[in-house]
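The chain below stands alone and is given in structure tokens; this is the form predicted on its own.
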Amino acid sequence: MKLTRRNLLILSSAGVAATAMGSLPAFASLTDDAIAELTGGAALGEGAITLTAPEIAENGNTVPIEVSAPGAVAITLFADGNPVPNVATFTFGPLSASRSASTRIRLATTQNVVAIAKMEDGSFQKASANVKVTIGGCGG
């Protein structure tokens, strides 16, 4: 190959771009993180928090998510294909007559919802639903 301007413009460029695209972070392991902050490490069990929400969602814009745990103090959705995956915390009184919420949230690409429940006896609890989205709802 020989090294001409137009050449050397082409390779600089393409690592740049390189460079660029392996300081990008992973969705997932700042989901990862943010959970591991919420619940300080503590180990999550399942089966005590209920997550509803589409198997296809048409419009990643307006995705509509049910969340329900009884005992629950706090609820904490996560969307971990989101640039900001931490997406709503909904907080319960001692007087809460129902430890549920509804909700519509965005969601970019097809990607997994996930509800932590922190319980009244300071336990957590896990739930998580696979969405998949046609039409993004995060820009682009």
Second form
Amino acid sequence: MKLTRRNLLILSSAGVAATAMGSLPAFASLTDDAIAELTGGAALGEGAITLTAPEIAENGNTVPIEVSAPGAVAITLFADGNPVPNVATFTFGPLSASRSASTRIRLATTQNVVAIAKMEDGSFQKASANVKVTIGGCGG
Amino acid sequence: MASGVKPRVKVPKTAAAGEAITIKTLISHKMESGQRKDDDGNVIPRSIINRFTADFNGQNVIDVTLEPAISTNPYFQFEAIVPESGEFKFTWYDDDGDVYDTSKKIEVS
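Other form of same protein, the form predicted together with its partner chain, not the form predicted on its own:
Okay, now the whole complex, with that chain kicking things off.
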């Protein structure tokens, strides 16, 4: 693509759109890679999974997160602004009641938390939540 | 980190057969992420619990893979179905090879 004025305008508006997503593009691509590795590039549905996270977390060291996806075999959590996007994977056994779990996670900065559920029929569901972090939790 | 690790688990003492019960677990562990540096600028090596499992009478309830992004003193809350009286067994696996476990009995009426 030649760097004409028109192309530059297109590029810059795309950049603004990416920033408006509220995530760090450098880390976000790491998360996308990790998600693609998990799903094998399958399409991600939405709606059958619920991710509960605080809108504002004062302390990034312990952010309470809850995920629930009826009919899920496994749920994987990602944090796209952390140095390593993977957070945890919950695999549900035969005696698991509601396919839900809550835990506390570390967030380095304001970012999106993404949950991917693998359903019993092999499809994938996605939910994400933006969490604003006042004090980061990676001790860098 | 083999010292001061203490698992704590909250399971109801009784339940009805087939009822979904809520279980809360917590284990004291510093979960060193491998991202922090000490005063001299050296990276503090990673030392975390990397896996947690809960089983009831030998059948799996939940199996969690933990990454360094899990907070200090990992806490989990989840639900289980209890078909009969028995014992829950909770196991945590440390990076250094240590395994911590605890168990709780439950009466089903």
